[in-house]
Structures are given as structure tokens and as C-alpha cells.
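The form predicted alone is given below as one chain in C-alpha cells.
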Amino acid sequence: METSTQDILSIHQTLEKRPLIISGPCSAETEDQLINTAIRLAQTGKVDILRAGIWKPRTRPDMFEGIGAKGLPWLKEAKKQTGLPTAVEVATAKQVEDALMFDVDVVWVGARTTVNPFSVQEIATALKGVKIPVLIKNPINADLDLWVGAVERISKSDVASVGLIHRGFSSYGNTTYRNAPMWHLAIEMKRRFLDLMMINDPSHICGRRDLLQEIAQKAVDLDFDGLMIESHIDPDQAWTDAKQQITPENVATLLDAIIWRKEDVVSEEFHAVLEQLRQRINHLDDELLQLLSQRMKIAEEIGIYKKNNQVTILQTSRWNQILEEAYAKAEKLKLSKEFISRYLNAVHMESINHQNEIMNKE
């Protein structure tokens, strides 16, 4: 079934809204649950698109994997009663076909699907020539090329528009968040695709409702275009992801508490002061690069000395000492341990590469 021209124009106008707010239950469970959630979200006046999980990719087969296609008429009825456009996740060509049959306005490719180019291509082929917006979540693992590849595949299908959803990345040893934000990867995607909308999904990053405000605010501060927040009429009784869902009314409360910042202001004084501060940063960056270059030259001298004395490049005790001393200094300098760790590891690997070249040079 093809989407009508009127629907295409309507959803396009909706997607132009900033901030764009998408909300709804992690899973459509019953018709009553879905429609009541939609009605309460609409009554807040703050939600632009209703989302609902119809098919749920679960880790284990004994977990609830979504109500399936029988939930699509509920979604269509919710749209009829509230006027909210609808969005669902799709992972196969059949799911795309079913979603279109019931006039779903927006589809998104989930994180577990983005990791598989075959699955993404199947969805892209099913969407060929269909004028519907498609949002693409980052892959569940921290692989930027997979995210880029998914954007390229879907874009070639001539869909109405493509957008990005940042929902965090699975990481070993992560304890604070369900999925580590890894903001630098999202920022890099924004840099590469300046024209694409990017919204943040704090629900899947946090995995718990008490952190939603913090992550949502940070996304807004980083100039994301909107938020996708999971909501439920009775979150604690939700069939999936109960801990990260909030009531429709709490969605409104969260949005009211956010400080919505602007990307720019029309003020000569503001830009003049900002330019002065940026020039100071530019000078410091130049100095840092010069210092790093000098550091690598010393590392090369060390490499020559080690080579002449048949000593290995990596000396773990020395590296551990450097880290411990740096962590102690970082706290006093108001630099996070996480940043120092990433910075020193990058510098260390560059130093090893320089020394390795010296060691193996004929």
C-alpha cells in the first residue's frame, strides 16, 4: 500500500519540528494499553509522534518478542483517536510490508538490525521507492562504519528522508548505563551527516528512569534535534523494559524541566567574545600538537636505545606508573579519569607505533 501524498506532506512537516519528540510504549501489549498511552501522550500537547514496539528482537527465545502484526490495527486506531503520526521498528521485508499496510508513518531500523548489512539491505530493498521517512539507530556495538553503511543503503532506496537515532552502545564492564552513550561517536556521525536529523534515545542509554533527565539534557546541550522517550500507562507492569519507561505525564514533566538551548543567537557581541575564546583554544591546540610531536621524538630516541640494548617496547610496570600518577593529577586538574585514560592510551599507542618502526627498521 502506498502512502498518500497528504500523509507524506503531513509527516514531513512533523519531522521539521524542533525539538521533535517521539514517545510511546516499548511494546504494544494490548489495544487498551496502547490507545490509552497514546491518548494521555496527546493530552500533554508535547509529543509529536507515537512510537510502539510491535516486533521486539529479544536476546533469548523465551522472552516476549512483541505482539506482532496484530498490534498494527491498534496503532492505526490510536492514530485515528489522537491524530499522532505513528512509528515502529522493522527488521525484515515482511515487517516493512505489514507496517505500510496499516499506514505507519515512520519506520526505524533497530540497533540489532543495523549491525547486519544483509538485514539492512533487505529492508532497503523492501522500501525501494516508498516515500516514507526512515530513522536508523546506531548499531549495538561501537562500529561507526556499520551505522554509515546503513545510512548509505537506506538512502539509495529513495525513501522520503533518513534520520539518525543515538541509543548508546553495548560495552563490556559498563555499569552506569544500560548502553554507554559514547557521545563522541554520535558527534562524529553528526559531523559526517550535517543534513540528517539526529535524535537521542535516553531510554535505551539509561535503562532506568532516574537517569533520563540527565541524558536528555546532555543531548539537548549537544544540539540533538529531538528525543525518543519510552512511556507506558503503568511502567512497573510493562512487559518489556519496565525500569526505563515513564508515564505520559512524566514525559511532559521531564520535557518541562529541560533547558532548551539554541544553536546560535543573533548578537555581534556574543560572536565577538566567542571568537576570542575560540582563538585562545586554537592557540592551545597548536601548542598541544607541538608538544605531542616533541614527545614522539623522545619516544623514538627511547626506541633506538631499547633496540641497541635488546629491550622490549612495552614495559607494563612503567605504563601502570604513568597511569596512576596521571589519575592522581587529573582529579586536581578537574579532568575526568575516563578522559585521561582515553587520552593516555591514544598517546601510548602512538608512541608504541613510533618505537615499533624504529625497532624493525633495517
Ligand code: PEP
Second form
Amino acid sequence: METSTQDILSIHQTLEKRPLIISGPCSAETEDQLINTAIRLAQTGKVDILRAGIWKPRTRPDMFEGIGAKGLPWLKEAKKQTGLPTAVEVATAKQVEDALMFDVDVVWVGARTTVNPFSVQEIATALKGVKIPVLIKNPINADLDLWVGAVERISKSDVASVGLIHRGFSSYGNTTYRNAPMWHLAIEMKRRFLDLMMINDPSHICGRRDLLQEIAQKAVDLDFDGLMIESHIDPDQAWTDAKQQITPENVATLLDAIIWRKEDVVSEEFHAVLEQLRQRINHLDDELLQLLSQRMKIAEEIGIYKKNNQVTILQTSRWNQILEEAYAKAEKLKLSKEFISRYLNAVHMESINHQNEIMNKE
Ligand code: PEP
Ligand code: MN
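The structure above corresponds to the form predicted alone; please give the structure of the form predicted in complex with phosphoenolpyruvate next.
The next block holds the full complex; its first chain is the one shown before.
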């Protein structure tokens, strides 16, 4: 299926917009629901691309698995009535083919697909030379290499452009978020692929409406390029992801409440002050590294001492004591318990590794 030059230009121009706002239902359910959602989104004047799940990869069987190709003409009609370009999730070569037949403007690879290199490759092959933008969601598990691999596979297909969507990472058990944001992974991905746009999907991170605003704000503060927010004309009655969807009007309210900050300002004075503060941070970071290195050297000495006395590396009671004391101090120093726990665990693991090497050396 050929896309006309005009289409290519317009979707490309749309994708350049910052912030780029993608919204629409988790799933296309009926023609009315999809078209009315699209009309109400377009009326806000704040949405750039209409999203809709046509094929839904569900974790469990017997759940609504999407309306399927039957929904594609509805999407095309929604575009015709609103002028909004459309985006769908694709997981197989056939779905790519069907989506292209109905002039879908952007496709995205879902989190459950990014984890599977066979599926990603199948999509990449189906997209070979097709000048369509492709967005790649992070894999459901916190494995950066899978995300990188998907970007590499799709990029090799010479598609029009590749972008990233951060939708959080699944974890076992009850957590505040449906999918833990693990911002550092998205930030690392941004660092590795400076040229790729990064969209945040607060809906799938939060899994519930009341958290959407703060996650969207955080993404904006971290200089993400846009947001993908699920919306529905009657969120409570949605067939999928009801708890996280909001009305088109509430998408507009959420966007209005965001404080949009600039990445940079031109004033020389601002840069001078910022530079001074950064120098101080660099200096402290250097000192921290020196101190950590010294700490590891002492840990190694302890390793030798333990080895000579045939004592185990890990002494749980001592470790607990370190943690308890650090938590107490951290509170006074205004450092969060979560950060101190992660920091000390990382330092402790590094110590153990150093000691392990010493103890097992001939
Ligand atoms: C979706 O966007 O509706 C979806 C299924 O998302 P994810 O792949 O992030 O779970
Ligand atoms: Mn969804």
C-alpha cells in the first residue's frame, strides 16, 4: 500500500510538534464510541493523533481481545471526520498489512510484543521500506536490551521514523502503579538514542485516573516529547482499562493543568549560575567516587582478613545494623528511605563482589 507524499509530509509535520499529544480509547469498541471519542478529542484542539487499540494482546484468555480489522474502517472514518491522524498497535505482519490498507498513519509496537524478538522481527520485516512512523513501547519487564533490540530491528527496516513510548515496567505484587515508571530506564534510553522522540504513557503506568496528572507532569519535567493518554466517552463503561481512561474533556483539563517548562533559556546570567551549580555537583560527584573507591579498598582488606580466618562474606546482622543506622541518619538528612536502601544495596553488592573475587582467588 502506497502512502502519498502529502500524507508523509503531514504526519511528519505532526510528529514534529512539541509536546506531541496522542489520545484515544484503549480499545475501539463500537463505531459510535470511536468516532465520538475522536470528535470530542478534536474539539479540545489539544490532541494531535488519535490512538485506538484494534487488536488487544491480553494477559489472560477470555478477555476482550479487540474488535479486530472490523474496527479499521471506523478509524478511517474518525480520521475523515476530525482530520486527526491515526495510530494503532500492531503485533503481527497481518496486522501491519491490515492497518496500512486503512491508511493508519502511525503504528506502535506494544509492551508485550517488544519482549519478543521473533514478533518484533516479523513486524520489522512487514514494515520494510514502508514510510510510516513506528513507536516502540518499552518491554513489560525492565530489560533495556530488549527495548534497544526492538529499536535496532525496526530501524533496519528503513521505516519513516522511530520513536519511543515509556509505559512503565510490570512488577509482581501490589504497588502504587500498575507499571512501575522506573524513570531511570527511560532516561537511559533517551541518552542512548538522542535523536528519537520519547513519549510518556501515563495511563499504563498509573492504571488509575488519580495518578495521571503527577506522572504526566513528571514526564514533562524530564523533557519528554509528548504524552499518550487513553480516553473514552464513558470511561467507567470501557471494555478494557476502564480504571485508567478519562473523558476527552478531562484530557484537556489534565493538559491545561500541566506546567510546561522550557528545557533551556537564553539568558547568559542563567547559564553562568547554572554552570557554577553544576561545577559544584561535578566536584561532589568526583569526591563521592573517590570515597566509594576507598570504601571498596577497605572492603577488600576485610575480604582478605575474613579469608584468612575462614569467615563468610555476608554477615546478616552487621548488614541489618548498617541499614537501620543509615535509615535513621537519612531521615535527618532529608534523604528518602527508598533511595538509601537502593544506594546501600548497590554499594553492598559491589563490596560483596570485590570480597568474593578476593576470597576465591587462588
Ligand atoms: C495499550 O496501549 O492499550 C496497550 C496495550 O499498552 P501496553 O502495550 O503498554 O500494555
Ligand atoms: Mn490500554
